[in-house]
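As structure tokens, one chain now follows by itself in the form predicted alone.
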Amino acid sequence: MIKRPEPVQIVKQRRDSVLRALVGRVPYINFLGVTFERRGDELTAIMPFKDELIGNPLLPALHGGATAAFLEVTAIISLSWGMIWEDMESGALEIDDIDNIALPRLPKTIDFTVDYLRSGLPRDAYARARITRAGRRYASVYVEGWQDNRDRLFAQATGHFVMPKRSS
């Protein structure tokens, strides 16, 4: 007998409760507001703009501290969000107790390069991370973060990050 799939608004229930699990995990990303929305497997990182985040009133910009956390932080999900995806839709991601899902470690960063190309504006900002490589130990990333234009980016940047160990 050939199993029915399950119904598409489950998948998507399920789905949107591992990614809000992943993200309450860490506090400072609840601090800075960021949310994340998910297109299948793509995640856009949404910080929203608050007062708190300037860095320069006079121009006023957002402080360049927010910005480099925002993207290390869409760095940082977007590869957990691809290892959970993995495991998630292989079904080896233990998913019977939403509230105690067995998420595994987050990757610990080496490095994290950001160019700030012009100021950011006291507005919403927006943040997609593209993994360039993606080991077993190791991986690559590269963030791009822009406002108002997804062709006008405010900032980027080139992370390098240790993988959790994957559980057998």
Given for the second form:
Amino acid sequence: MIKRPEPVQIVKQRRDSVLRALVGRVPYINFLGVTFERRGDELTAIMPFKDELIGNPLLPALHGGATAAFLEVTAIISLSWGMIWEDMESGALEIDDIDNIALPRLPKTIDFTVDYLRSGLPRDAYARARITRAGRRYASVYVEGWQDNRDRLFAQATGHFVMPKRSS
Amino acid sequence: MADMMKQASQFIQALPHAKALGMELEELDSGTAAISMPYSEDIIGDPDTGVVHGGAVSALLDTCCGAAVMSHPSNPAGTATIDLRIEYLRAATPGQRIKARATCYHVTRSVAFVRATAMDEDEEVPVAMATGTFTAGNGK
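To complete the pair, please output the form predicted in complex with the partner chain; the form predicted alone was given just before.
Expanding to the full complex; the earlier chain stays at the top.
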């Protein structure tokens, strides 16, 4: 007997609720107002513009620190999501109780370097991370941030992270 | 000098993101600056331990580096970050204020070179260290 694939709605609901749990428990992500959109396993971070993110009120331009934080948040969540994905898909991750999913600890940043390519406009910003190396202990991540045009990055970053210990 | 402190302090208060994080200017001298930021539950990055997010420390270091550039004797008209590298040496202790100290070592016609450290109450080992380059002067 061939096992029938799960209904698409159930799969989507499971993935979205795990993502929501992962992002929702970090107060600083909420402070920045950052949210994540998911297409399959690919994540796009969105930082809607708000006044508190301004660094230079005369231009106005986004604060370099807000930009750095946005890209770092994107890197950490993307790394963690990549880690969780397999366990979530295989059913190893217990998610019967949506409010109490046993998520792994978050990766820790070793270093993070931001390249400010142009000043951040008072508009929504988007970012995507590419995990260039995901080892058991260390990971390297590259992040791109853009605003109106996908091809005109306003910032890019690379960082190194210590991955949390896994039980298995 | 007291006047310069007051002006710079007001300047930092006028930066919405710095204000949102509760940053306060502590010291300012030619090419050096110290800015601190209180602990707050809003900036927690690790919900398991209550440790603040690296991004908030980045924002503090970036602001402090910018202040150091602005206070440099070459008197740049404005500044913006070109590149900032942060190394996170250890987790900041939850509940403690974080204080950044930045020194602007050199300013050319267009670029300022800065280094900074961030400390909590334990001043033996910094929480984070930063190396940055900033624009200086009127040109972009």
